[in-house]
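One chain is shown next in structure tokens, namely the form predicted alone.
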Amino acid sequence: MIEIQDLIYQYEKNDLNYIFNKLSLTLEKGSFTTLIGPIGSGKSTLVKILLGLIKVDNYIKIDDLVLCTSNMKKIRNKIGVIFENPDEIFVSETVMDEIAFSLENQNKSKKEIWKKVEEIANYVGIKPLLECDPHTLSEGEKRLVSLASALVIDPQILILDEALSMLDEISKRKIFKILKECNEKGVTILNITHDLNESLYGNDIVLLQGGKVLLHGSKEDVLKQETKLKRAGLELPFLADLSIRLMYYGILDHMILDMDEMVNAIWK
């Protein structure tokens, strides 16, 4: 779904420190990727030039388009993004609006687009919060409207960019419970965060490092490599932690990152 082969981008053209030193990274249709590094490893850059807002003259394909001023318009209607901060991005005065807007720039009919408006904020339970100011309600609720906002034209691809690094654990799992459900109906998901914990809700991870790829697996294989995360100032997931001391007194012939399933191997 994304292929970026060498990528190289540094913020002016005689700046010796490269965000990016021939970047390769390939994420396959319907995967679900949490792509994670330390501040400054350039996550948040890649979403911009994946958007199309920096551009580069590397080669880069998204769903078999290559990504390039004439296909840039397709390439937005495959991919919804939810940022950090929601406040930035709100453009209207009520959520209703809000989530149509995406619609109205595709020049949908009215009748389409609040019926698609309504579905979708039944989909992630905001259907009460339609008639609201997006900038009064609280940090989960906007980052819910946020993501109805993503899903109303129906994406490829969803991008979270720091998109939940301010919630509680509570509004973490409802959001990663939607996603997880568009996943299995085929969206391919990238988790931009720097917490490895929010890792366990994906499939694979993606460590960015020195501007290039350091790590790319399944989170069981990736969560093994303890001392490369820990090196780039990554701390482990309690059950990942937990697994590995485990496996090590043999108690585990493998890593369980699922907390019942734990208990239930423990007390074996």
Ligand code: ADP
Given for the second form:
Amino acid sequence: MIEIQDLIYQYEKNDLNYIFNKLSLTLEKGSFTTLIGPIGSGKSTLVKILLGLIKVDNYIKIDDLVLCTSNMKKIRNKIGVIFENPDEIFVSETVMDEIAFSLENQNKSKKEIWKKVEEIANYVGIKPLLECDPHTLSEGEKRLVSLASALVIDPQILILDEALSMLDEISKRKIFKILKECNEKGVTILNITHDLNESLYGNDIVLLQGGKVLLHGSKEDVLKQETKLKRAGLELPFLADLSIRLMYYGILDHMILDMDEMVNAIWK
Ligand code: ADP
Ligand code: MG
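For comparison with the form predicted alone, please write out the form predicted together with ligand ADP.
What follows is the entire complex, opening with the chain shown before.
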């Protein structure tokens, strides 16, 4: 669904520090990937490149389209993005208009637009908020509005750029439940974060470091790479840490990332 080959990028021409230094990454259609990277490792820059906000000459393919100016409109219609600070993104005075805004450049009638907005608001559970000013909502509700705005275009890819970092566990779980449902319907999900705990909700992990992909695999495989993750300044999720210790002592033979499953395994 996303294919990046040997991406090279630096903000300043004479800068010796490349943000990306031959970064290659392929994300399969229907995957649910957590992209982890320390702060400043280029995660948001990568999103800007995928959205065509930063132009690069390297080969990038999104679905069946090569990233270039003439394909940009079609590519944008495939990607829903949820950013870190919804307040900076909101352009409307009501939630209803905010969600409808994403549909404005698609040739749809007013009636079709409102039908779609209501349907999506109902789906993410914010129908009672449609008349509210999005800026006045709670952090969790703001993310749900952003999610609705992203989903209303029926995206094939959903990218979250540190969108959930500020949320409490309950709000996070609510959003991950919707993301999982979307993923089951075939939407490719890329959740970008510096919190490894969020990777437990997805299937695969990509670790970005030093301008390259350092690790890419299933969460069970990547979370075993304790040394590399710790060297990147990342803290292992509790169950991953526990699994590694229990595997060391021969009590477990594989990583378990589900609490009930862990309790059962130890009990045996
Ligand atoms: P992340 O999202 O992983 O925290 P960013 O992609 O925002 O990282 O930034 C990567 C690096 O690029 C950082 O060192 C940042 O300071 C630098 N950077 C980001 N935006 C710009 C810009 N517009 N001009 C120059 N440097 C930038
Ligand atoms: Mg960022």
